[in-house]
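In structure tokens, one chain follows: the form predicted on its own.
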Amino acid sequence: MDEFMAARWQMGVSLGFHIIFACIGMVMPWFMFVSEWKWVKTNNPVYLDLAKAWAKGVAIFFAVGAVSGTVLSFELGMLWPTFMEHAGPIFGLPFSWEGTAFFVEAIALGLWLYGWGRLSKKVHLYTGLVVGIAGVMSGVFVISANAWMNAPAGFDWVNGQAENIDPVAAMFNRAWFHQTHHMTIAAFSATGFAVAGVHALLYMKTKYDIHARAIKIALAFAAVAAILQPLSGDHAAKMVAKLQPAKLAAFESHFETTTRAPLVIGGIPDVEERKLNHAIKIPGALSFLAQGDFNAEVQGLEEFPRDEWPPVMFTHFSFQLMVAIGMFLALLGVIFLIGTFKYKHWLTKKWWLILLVIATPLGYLAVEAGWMVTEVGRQPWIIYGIMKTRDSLTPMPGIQYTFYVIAAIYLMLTFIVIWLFSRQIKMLHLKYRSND
């Protein structure tokens, strides 16, 4: 493994690990808030137990997420110093706001965790709401910074230097809106189904009411998010077609510029022969997805220099995986809403609980695939159309070794988090067994 690939793998592993904790940090506080709100409204102690149990999870993920996020901040400067030299003054604004949101979230979470019996019920409840809002805003600011890398704005690039810098224009670049709503909705969908799946497994084992109520709260968020996600994806695809047509072509392994371009399902790209084998093709659907017109022209990869193509096979498979999982979760969301309003007996059936257990990791797999589509699909650019990733690499040798160390640390943290959660679940079940 050369230095360049080691650096990319290190960033990839770090981002892949951190993004899960970022999603949980954005969403879990809302579950915690709703559960406490239901306790305040009904005085049912099950909701109080659930809020406190979820709060422990939020605290664990917040701590680990803070560590992994700090590592990423150092890696940006350590691995890609040329990028940070030019980009730092331009897109530093969303990072500074992210830091502010992070501190607000940390303070509010501290008040929530240690405010039981010290704050009034209403003040304590709305402290949890602040945690949720700050968590979402923290994610939005980070995604805005990433969107700038896909649609650079707020500066003039003159002789290899950025001039006339406008940080506000950089923050609200042309990609920020579709990336932030797509990623935020994905976070709610993935985390909602993951939480529901874990509690579905525990409910099948114990039949404790706390898990049944947890499933309903988590799915209320997940179902709505999963159903909105295809609409969000449609808007995102149209923006990608405008801003990064080579990335859209890589999504679909679309090699030749054509009108009435087909949308493909599956398939194996043959980059050398410039064709897609064994795919199901829907005539005109890609043209409609990209332009809103079934007869519109869609640029193929042939329009771009060969050395500026994204890794087609990896991008294509990641995109297909993301879409397939997204559609499956949307179907589960529809089933949940229909069951909630018309066929409530569905939601107590074993087949439904098994489906939720199967869905537990799928949302996060879709998030990881989507993030790969975004990052790998932008290659070879680190600032799209301006600076290539390879040109921003540090001259420091031995990156392979830092990659191995980082990967080992994250693997260890994963096992620690799993152990901590298992311990919390056992303690919760011990309490309920003693009450039986």
The other form holds:
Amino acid sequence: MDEFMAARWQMGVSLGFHIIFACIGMVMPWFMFVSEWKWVKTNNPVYLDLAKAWAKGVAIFFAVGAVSGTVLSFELGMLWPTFMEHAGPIFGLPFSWEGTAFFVEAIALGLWLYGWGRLSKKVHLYTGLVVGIAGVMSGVFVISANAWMNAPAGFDWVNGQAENIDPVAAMFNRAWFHQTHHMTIAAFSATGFAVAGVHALLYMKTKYDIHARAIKIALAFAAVAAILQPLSGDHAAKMVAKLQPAKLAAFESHFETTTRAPLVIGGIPDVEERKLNHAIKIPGALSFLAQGDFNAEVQGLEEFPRDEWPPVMFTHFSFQLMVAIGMFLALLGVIFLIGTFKYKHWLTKKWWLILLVIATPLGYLAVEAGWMVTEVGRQPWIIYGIMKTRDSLTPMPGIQYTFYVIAAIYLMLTFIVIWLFSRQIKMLHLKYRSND
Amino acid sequence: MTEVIFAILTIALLLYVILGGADFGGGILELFTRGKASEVVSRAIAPVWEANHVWLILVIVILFVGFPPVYSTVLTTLHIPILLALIGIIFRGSAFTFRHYDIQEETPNKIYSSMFRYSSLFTTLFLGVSVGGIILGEISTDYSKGFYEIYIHPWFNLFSFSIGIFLIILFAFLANIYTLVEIKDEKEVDRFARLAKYMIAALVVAGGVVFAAAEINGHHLFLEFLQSPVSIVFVVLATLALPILWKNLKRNRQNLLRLVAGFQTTMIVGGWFAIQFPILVNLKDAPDITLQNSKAPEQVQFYMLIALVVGVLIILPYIGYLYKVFKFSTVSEPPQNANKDSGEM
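Output block for the form predicted together with its partner chain, input the form predicted on its own:
What follows is the whole complex; the chain from before opens it.
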């Protein structure tokens, strides 16, 4: 592995690790808030138990998310100093706001976690809401900064230097809106299905009421998010078609520019031959999805110099995986809503619980795939059309070794967190067993 | 405007040293006392540690937005000690949370505790070493030179490590003072008060070592110090505060102690900044990076300042509230929840 690939892998592993914890830290407070709110309203202690049980998990996830986020803020400069020196002043504004949002989130979470009995019931309840709102805002700011890398705005690039910097225009770049809604919805959908899946498994084992109630709260969020996600994705794809046509072409392994471009499902791209094998093709659908017209022209990769293509195979598979999972989760969302309003007995059936268990890791898998689509699909650029990733690499040799170290640490932490998580569940069950 | 942003940067750094430093110090103190302090430290840190460490992120953001060459130069040349500090931060934060939230069993608890203690020490050392590298002026941006010259030499020296050791003692001292407030047992208070006195003595010695090490490494810190009246005033004030601290350790005046310890730390950081100002990073073979030659364009500073001011107006009262709920209430009422909570699930 050369220095450059090692640096990209290190960044990828760090972000891929952080993003899961960030999603959990952003979404779980909403579930905890609803559970606590139900407890206040119904006085049913099971909701209090649920909120507290979730809180212990969240405290662990949030802490790991916070430290891995801290590491990222340094890593950007340790791996890509040239990028940060030029981009920092331009796309830094959302980071400045994110600082505040994250601060508020950390303070409110401290109050919420340790404030039982110290804060009044009402203050405690709404502190949970503050955590949730600040978390979502914090996510939105970070994604806006990333969006700027895809759709750079708010500066003039003169002889390799940025001039006339307008931080506000940079923050509200043309990609910020679709990227933020797509990621925020994804976080709710992924976390909701993960939580519901874990509780579905536990419910099948124990039949404890607490798990049934947990599933309901998590799915209320997840179902709505999963159903909205295809719409959000459609908007995102249309914007990508406009802003980064090479990326869109890589999603679909669309090599030649054509009118009535087909939407492809699956398939194995052959980059050398510029062909896509074994794919299902829906004629005209890509033209329609990208431009809103079945006969519109969609640019193929051939329009771009070969050295400006993103890695086609990787981007293609990531995109297909993300879309497939998104559709499956949307279907589950529809089943849940129908079950809630019409066929209540569906939701206690074994097949439904099994579907939920299957869905447990899928949302996060889609989040990771989507993140690959965004980041790998932007290559070879770090600032799209302005600066190449390779040109911003740190001059320090030996990045392979820092990559191995970071990867080993994160791998180890992943196992520890999973182990801790299973211990938390055991503890909860011990309590309920003794209550029986 | 640049000065205002720099002032906010200074305050953020200071709060990180005072609040975050006390958290690091908590781990170091546990190590020094072989775990005696661990329950008190845990209880004192748990609700506030996440918030305390956001100050570091704020410092980093201000640097890469407002003074980008500082950020990119420091993170390139001091890559290694900063990476080591980051690894320490990962282990420390995780271990602390795991210890607090996992089932209370002996073996895992022991592992978390020693992870927390050693990584607190390790992180502090390498944060200090990195700061030492920034001050010493051996950083070179001529990347054609050898690996050792560029990436090792600037921080692998007596001076940088003396700063690291100074920081370890300072943080342990801060934690010691804050911990005094949380202890109820009279005998233990005496023990920790005695420990604090040793630390004050060690701090004075370590301070002297820093100046000596600077001379050995060819950086005339003492001369620069003598030429900076502001710095002299700060150090004199810090020294004058010592007897106050010393005397009140006997009398067990906890809130005053906290205040004086915070004041002293402020003076130390202030003294350092006064010597440096307006230089941000001392370079070996190029003009130093200063406030003026590294600042981002006006427009960038303006919008960042708005974000920072609004942020500070929101954060400071809220963090004050956090401390009010958890720190100052423990003096009068024992926390009934801490024990109940851990036994509950």
